[in-house]
Partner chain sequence: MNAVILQDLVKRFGKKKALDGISLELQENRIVGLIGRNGAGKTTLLRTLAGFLRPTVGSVLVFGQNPFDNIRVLSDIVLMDDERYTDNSDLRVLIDRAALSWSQFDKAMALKLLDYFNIPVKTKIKKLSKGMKTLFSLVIALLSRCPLTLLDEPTLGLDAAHRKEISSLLLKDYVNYPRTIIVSSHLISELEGLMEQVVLIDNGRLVFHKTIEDVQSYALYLTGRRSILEEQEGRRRVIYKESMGEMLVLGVVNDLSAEELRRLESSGIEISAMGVQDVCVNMTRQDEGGVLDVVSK
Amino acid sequence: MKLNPTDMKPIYVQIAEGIEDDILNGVLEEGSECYSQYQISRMFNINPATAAKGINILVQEGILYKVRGLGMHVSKGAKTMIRRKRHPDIAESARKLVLDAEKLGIGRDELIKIIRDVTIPEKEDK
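Put the chain from that sequence into structure form on its own, the form predicted on its own.
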């Protein structure tokens, strides 16, 4: 998980997105323990309340859940929830990319080549 101090997003949102990224990348497995607000606050030298705010976003969305006495855990189905949540963002980014390409006179074939040149290798869906 990384934080970007120059990002316009609030730190607590970056924390929530960072935890989501770690879930999607398999760093945090479904059913496993998640970082605590105190671990996050020490990692990034931030107020524990800020870390808790980021965690609580994911609790409210059902991506994380609390086990009394054992901390936060990743919910079963968390990856699917995150993918569903983020899909509209990807669609909007793609729409904007196509509109920007049109403004610049970049045709479909050239745009596809650009996308192919920057894509990561395909992964098997888990």
Second form
Amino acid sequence: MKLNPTDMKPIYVQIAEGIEDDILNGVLEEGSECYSQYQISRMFNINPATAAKGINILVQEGILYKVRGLGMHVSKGAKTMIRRKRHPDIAESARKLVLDAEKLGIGRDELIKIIRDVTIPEKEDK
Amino acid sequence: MNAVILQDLVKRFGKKKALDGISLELQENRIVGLIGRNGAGKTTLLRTLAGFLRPTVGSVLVFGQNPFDNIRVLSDIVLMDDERYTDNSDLRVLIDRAALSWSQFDKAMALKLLDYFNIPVKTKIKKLSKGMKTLFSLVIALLSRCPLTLLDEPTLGLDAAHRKEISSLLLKDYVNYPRTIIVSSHLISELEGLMEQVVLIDNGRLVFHKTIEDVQSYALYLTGRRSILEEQEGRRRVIYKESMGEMLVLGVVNDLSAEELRRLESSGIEISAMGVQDVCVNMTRQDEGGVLDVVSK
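Starting from the form predicted on its own above, please write out the structure of the form predicted together with its partner chain.
Time for the whole complex; same chain goes first.
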């Protein structure tokens, strides 16, 4: 999770997405405890109210839930919920990629070939 | 409940209006950034809130009461302010004085922090460097734990490491002892994340009072070809403009729809958030030219 103050997105949205990213890549597991507003506040030196705003977005969407006395936890099925929600983001990223490719004179077919050839190093098992 | 209510506040020093009709309401238990350029009126506003100055016109209420010469509310207000240390006392004396003024003052913690910052309490205040004086006044103000804590330029003269530490210290103490904190600064940077709200003033007037999120998304930079952007110029509220040959950078108030943004992007315009710091700078810029116009003549 990282924050970028000059991003177009407000800090609390970045916090929500940062938590989502950590759930998607397994740093936070379903059923386990999530960061508290005070942990996030301390980590990034931001107002705890801003951190709480980010967390609350995820509570409202059911991705996090509150356990009395034990803080926020990651819901079962959170990964699926996030994947479904953020599916359209890929189209947006693709649009930006197409624009960048056009700038370089790379057509769609060539771009698709490039995407197909992308290699990603295998994930290390923890 | 509101911690502070200002109505048409005017403060005049001779012919000069330091504050020129400010109306404002601040809720309790928030950290508010008071931002403005040198001479904008920040210190005058804080000193008026602290009850040191009597308004020329208009009214000031702090926790429902007029703070000027009002002993009942003054014990709930602390102003971090170098000027208050007019005599050249030992720091020890000043610390004891703080303990007398504010019943909640955490003397033990104050001594621990001064020790950490390598400020010996046997020193006289005038022997301290600019940065050390800032640290000392900040420690005193913060540990007074007043319901209204006013910090005037709390990072003045501090190096980057100290600025960072001050920001963590402020946050930690605020979380443990929630209260209304107003932090004045001409520079936001390190303290930006701490603020929930921003009050921007210029020439003694209120420019805006917004949540930090609203300031962050208030304006955009559009960068790209002059021919495309000039068409935007007439339609938008432009608060910044700079060009280099065929390239133009426009800073515009963000009232663009997602569709309009996408269309601009497709025509090769780069769009970026202006950021809190730049919004404040661009909203308080002098209209004509800049310093480069002066030196190039």
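Numbering follows the first chain given and starts at 1. Predicted model only: the values in this text are computed from it and were never measured. Here the rigid core means the biggest group of C-alpha atoms that line up within 1.5 Å when the two forms are laid on top of each other.
Given a superposition on the rigid core, I'd like a yes or no on whether L24 shifts its C-alpha by 2 Å or more between the two forms.
Result for L24: no, shift under 2 Å.
Core aligned, does the CA of G107 move at least 2 Å between the two forms?
Shift of 2 Å or more: yes.
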